[in-house]
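Just the one chain here, laid out as structure tokens, in the form predicted alone.
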Amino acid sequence: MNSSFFQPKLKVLILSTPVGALGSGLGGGVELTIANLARELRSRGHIIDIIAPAGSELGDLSIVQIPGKLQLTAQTQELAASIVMPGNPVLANMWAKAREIQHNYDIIFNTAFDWLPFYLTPFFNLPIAHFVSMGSQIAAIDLAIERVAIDFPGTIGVCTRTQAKTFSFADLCCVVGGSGVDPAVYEYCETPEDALAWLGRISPEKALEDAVAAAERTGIKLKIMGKIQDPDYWAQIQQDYPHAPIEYLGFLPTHELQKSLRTCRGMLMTPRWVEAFGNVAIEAFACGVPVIAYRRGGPAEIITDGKTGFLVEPDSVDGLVAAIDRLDEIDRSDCRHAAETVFSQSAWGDIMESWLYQLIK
């Protein structure tokens, strides 16, 4: 039963990532997480507003646009990196706005993986649900999160157990999942073409070159979809694999992405880092597309080996190639069923709604 049936409706203020405008692709999977959470909670009668960098757009969702300079992404910095705040920082401006209007809400939902929101937590009158979307990246941020985890028990939410274990305070984290998909948005395809897919930010930690190498060895076309975050890295891949059968389709909105994705035999996930979850995996499932991923991070908890895809040795192109040869063993309807049940937007909404209710008590 819907957990909100006998509960009061909530007024939730969502604070977006400060590394890019929503809809730009710079925020990676967090953008889909915010959109799906906002729509699911709104469908349950809750009032949802979003504070995000200027230029953000998520269809019919209400967004308070905040100007300012974007933050550096944590994954591009070293573990010992210092806290960096540019002049006129959008992160600080977003949280100043949140403090100004906090009296209109019951709870704040933070998605910024940065030091400031955790530091500011004691200075707010509302509970703050901190959705941590990455594993350990910068020691100073880890320390800020740990202090909140200790002083405000239950307020640190992570996507997977694997992600939590990258932190020294793993036992203080609540595993709440990374997102859920609305199956109605994704069309199931039973008979795909002979093509593979790769989705994500084009940045070194995603190791797109491994997927390109696998495509070159198998001769199967690889459709690449995502934001080019590091142009030099993308140029190097094209230089290193000039004969690989790749097709770059750009950063696509969901309705266009699923059209290209659903016709693929399989999708490759090749992260060089510990991926917290893997929203692209459950999007692939919704289309009936099995996922081949390195047995590392969140994907290892999402994919059922041999049923919804294959898990292979991390950083092994040989493993990718061998798994590609086995894709016909997967029943694509099992992938779709996983998206309709375990990873549905509704199922995830139950978890998130329950977490928010616990925090406001």
The other form holds:
Amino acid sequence: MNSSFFQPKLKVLILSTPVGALGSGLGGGVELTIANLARELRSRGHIIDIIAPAGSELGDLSIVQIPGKLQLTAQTQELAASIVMPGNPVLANMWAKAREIQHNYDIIFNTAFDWLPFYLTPFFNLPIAHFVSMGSQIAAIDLAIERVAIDFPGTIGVCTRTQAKTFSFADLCCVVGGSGVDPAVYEYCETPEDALAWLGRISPEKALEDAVAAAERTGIKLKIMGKIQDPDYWAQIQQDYPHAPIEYLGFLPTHELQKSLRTCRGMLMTPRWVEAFGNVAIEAFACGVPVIAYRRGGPAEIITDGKTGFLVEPDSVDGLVAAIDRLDEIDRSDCRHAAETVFSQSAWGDIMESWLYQLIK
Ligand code: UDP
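So that was the form predicted alone. Now I'd like the form predicted together with uridine-5'-diphosphate (UDP), please.
Full assembly next; the chain just shown is listed first.
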């Protein structure tokens, strides 16, 4: 029985990321997180509405579409960067809409990693659950989050302890996990082909070049799936590794993604930054695919070394290559089991639901 059985049903307004339309891939893992959260809460009888940039699409989920210019992504900016808003900002437009319709809801769920939603928090009449999906990036945003963490205790949710530690106010953050997968959406594959996978936004902080170097060294094909966020960076990788056995499959919808992913022997995660969580790790598990990652950030909390994958020395291509050699030691059903239990959508739904109930008290 889930935690909502004896509780009132909630009306939740989810505010999406302002860096891209849902379905575009520009928002990274937050896009899947929003979809999974909305579906899980809806299946428990809660009423869920989503406000997102115009052009957003999430299958069966209805979205209030808001026009305006997109925000810059925080991960491309300096620590000392100022807060920048374009003319006609979609972020401000989304929050103006939220203010206008707030009386219809019990709680707002914010997924934007930007200054404005934190600044606006005291001006709203209802609680705001801030789902913070990145570590410290810009000092001005950190300060705005800290202010809310102090004035509205319990409202700052982070994905992992490692991510919390990037903030000076780590102790004021609630670790609520990053997402959960619906195992029914991903098919388990017991006998893979001789290929590796790399998934994610193609952008320097993800260090795809390390995975490509490992593919070149081992001669094992690397299937790459994801949004090309930085075309120059992608062109440079192709130029630097002309003989690496790589295949770029594009930015795939979840159904197509799991079809290509599940037949791989392993997935490589090579982030240079402190990844807050790493949705792609739990998606790989759902397919029975072990994950090799640098021992840093969210993946180090998600992967059980030697059981659901391997954790290797950060930034070490040698480490990746050595772990690839050991992939056969992993029982793929252990990965699937992790996705069906700890990292399932319903397990994460329990955490989210009790967090939201706590905040409306
Ligand atoms: N993804 C996708 N299609 C692709 C490759 C990736 O939909 O072809 C999605 C994937 O499902 C995941 C997201 O991209 O939800 C990447 O999220 P992650 O948390 O790994 O990293 P982030 O981009 O948030 O840093």
